[in-house]
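As structure tokens, one chain now follows by itself in the form predicted on its own.
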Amino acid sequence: MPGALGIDLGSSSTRIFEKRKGIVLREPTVLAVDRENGRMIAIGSQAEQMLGRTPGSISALKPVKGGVISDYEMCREMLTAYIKKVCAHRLAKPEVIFGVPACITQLEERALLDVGCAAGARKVFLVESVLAAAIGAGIDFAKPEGKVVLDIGGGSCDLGILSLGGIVESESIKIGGESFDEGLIRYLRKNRGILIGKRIAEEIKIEIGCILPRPEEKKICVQGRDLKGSYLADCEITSSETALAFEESGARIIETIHSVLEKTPPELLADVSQSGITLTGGGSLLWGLDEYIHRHIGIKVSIADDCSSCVAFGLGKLAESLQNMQPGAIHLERKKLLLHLS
């Protein structure tokens, strides 16, 4: 039988994992639906160029925010479009393991696992997306030392202390890569009188945003609409000022992991101050980020290698060996699987 599937189901992208043939697809969580029938019209990549440009009777959308559904019909629509994509040689049902926020909830829970059933999968589970952020960026968590992982996805922060297989402390925040492009449109709204889409403002964080004074400064030209004049005007817009847009949502991720670290034992945290912080998820790519972490809280930074996949990676390999979990909630027992496979 086919082996099952990880699948990264992230606020910004969506990556599917598969056993011997790796990642398989990678899709933005976007889709399009026509208003008047709920039709879907497009996913992903196609999908994701409407947003911003749609007629009324159009609807581009994002059914993933903060790191879960929040719109179950929609979320459900796409992801039966992506398996059925994936699995089109198949016949048996594939068997689907997600990863979620270590904080989710119950009920969130609930609407993935009602989600991946109906979306076409014969058994659903579920593992924390720091765990297997951890697994997929090749850390070792089963012995009695402190490691210490902050994913930054597109929509949540989440950040675990790792030891014997397990998560020692954890906290999710909703806080992602939109949110520093939020920050950016605010910035420029509040300081610039410019007003730019969510499209615009993440072209600018990945061509010259940074967190911390780049050595050289760079600059970017966009056009935007002109709050005063209501029409649109050129605006030409520095690497300093994304730092300046981006602190608000930067401090809040320093303020987590000092919550955080807060809460762990002195003696993981010894083991934390040798081995440091192990970034992971698209959001670690931004400039400088690294680096302003290490700055605030005196503990070297590292960024996994293809750190966006790194879930999905993670995930995949989980995947192998479903017969040694329970389908179902994310509190069951894993401690004795994830042992053996970190």
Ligand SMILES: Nc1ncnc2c1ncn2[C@@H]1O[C@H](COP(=O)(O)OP(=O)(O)OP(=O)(O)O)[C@@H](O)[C@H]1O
The other form holds:
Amino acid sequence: MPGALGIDLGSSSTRIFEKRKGIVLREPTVLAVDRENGRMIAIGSQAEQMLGRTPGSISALKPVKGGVISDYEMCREMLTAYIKKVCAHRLAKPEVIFGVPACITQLEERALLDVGCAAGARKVFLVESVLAAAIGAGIDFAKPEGKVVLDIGGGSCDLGILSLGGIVESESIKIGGESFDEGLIRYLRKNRGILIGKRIAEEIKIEIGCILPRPEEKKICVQGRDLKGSYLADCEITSSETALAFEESGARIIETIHSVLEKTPPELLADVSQSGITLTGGGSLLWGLDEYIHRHIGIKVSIADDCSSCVAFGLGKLAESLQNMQPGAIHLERKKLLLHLS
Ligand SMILES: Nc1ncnc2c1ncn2[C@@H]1O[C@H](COP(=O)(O)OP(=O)(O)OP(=O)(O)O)[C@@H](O)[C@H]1O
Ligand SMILES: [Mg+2]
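Right, and the form predicted together with the ligand of this protein, after the form predicted on its own?
Let us now look at the entire complex, which starts with that chain.
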């Protein structure tokens, strides 16, 4: 029987982990369709190039937002193509396990189960992304000792306090790397009178962006639309300006950590201040974010190795023992099982 697939269906990227092979697909969660007949024209990186550049007849879109499906039909199309790509050599349909935000609603859960089956899965299993992230980051949370994982993706932030193989407290907010990009777009429109697109905003963030002052100021020159003249204008942006632009999203992340820690039992809180917070997800690569969280929360913070792939690695590990899990919506039994895996 061919191995099950672990699918991290992220707002920014989709990663598929196949048993014995590792990550076999890593593509942007984007597709482009012909508006007239609904036919898919491109997916993944090819479709990503089209974002914001399509003529009226084509629409390029992201079918997952804030960690959950926002466009059912488009998500099914994209996932069908991705599963087909990695299962081209198989005769039987694969079993699939997806990571989901800890506070996913029943409706959102149902949509993912349906999409998984419609896209070619034989059985669909769900698990909280934050648990998968912890397993993928190699965190041992089987003992009665509190561990904190914060997964910062493109569209969402998932925080979990883990102990005894399960989640004690969790929170999920729709703030992620894309919120930093949007903050930068708003800042430049308001303070510099230029309008830039989302892709350029992301490039600036990755190239020179920071949430705490860098030891050496960095600069980048970009082109945007001049809001006064409506023509293109050159604009030099400094890393300190990005820190101002990112303040609002940074503050939301800090608020969320505080709100979860306030609900955490004192015994676990003591463990957590010892073991620290582990960051996973591509969003945690924002320059200075680990130190920023450390300064505001007062607990040491570290970034997991290969942080963007932790959820996929964890799902891959879980995919190896699906025989002990129940397919469908998340059950308590499943959490117990994790005790044996971590
Ligand atoms: N070097 C970097 N500096 C800052 N941000 C980065 C860097 N590399 C990647 N990112 C950001 O990480 C985000 C994507 O992270 P990730 O791939 O973990 O998201 P995702 O799993 O697709 O989304 P989600 O988990 O929210 O559904 C993007 O917003 C991207 O801009
Ligand atoms: Mg993610």
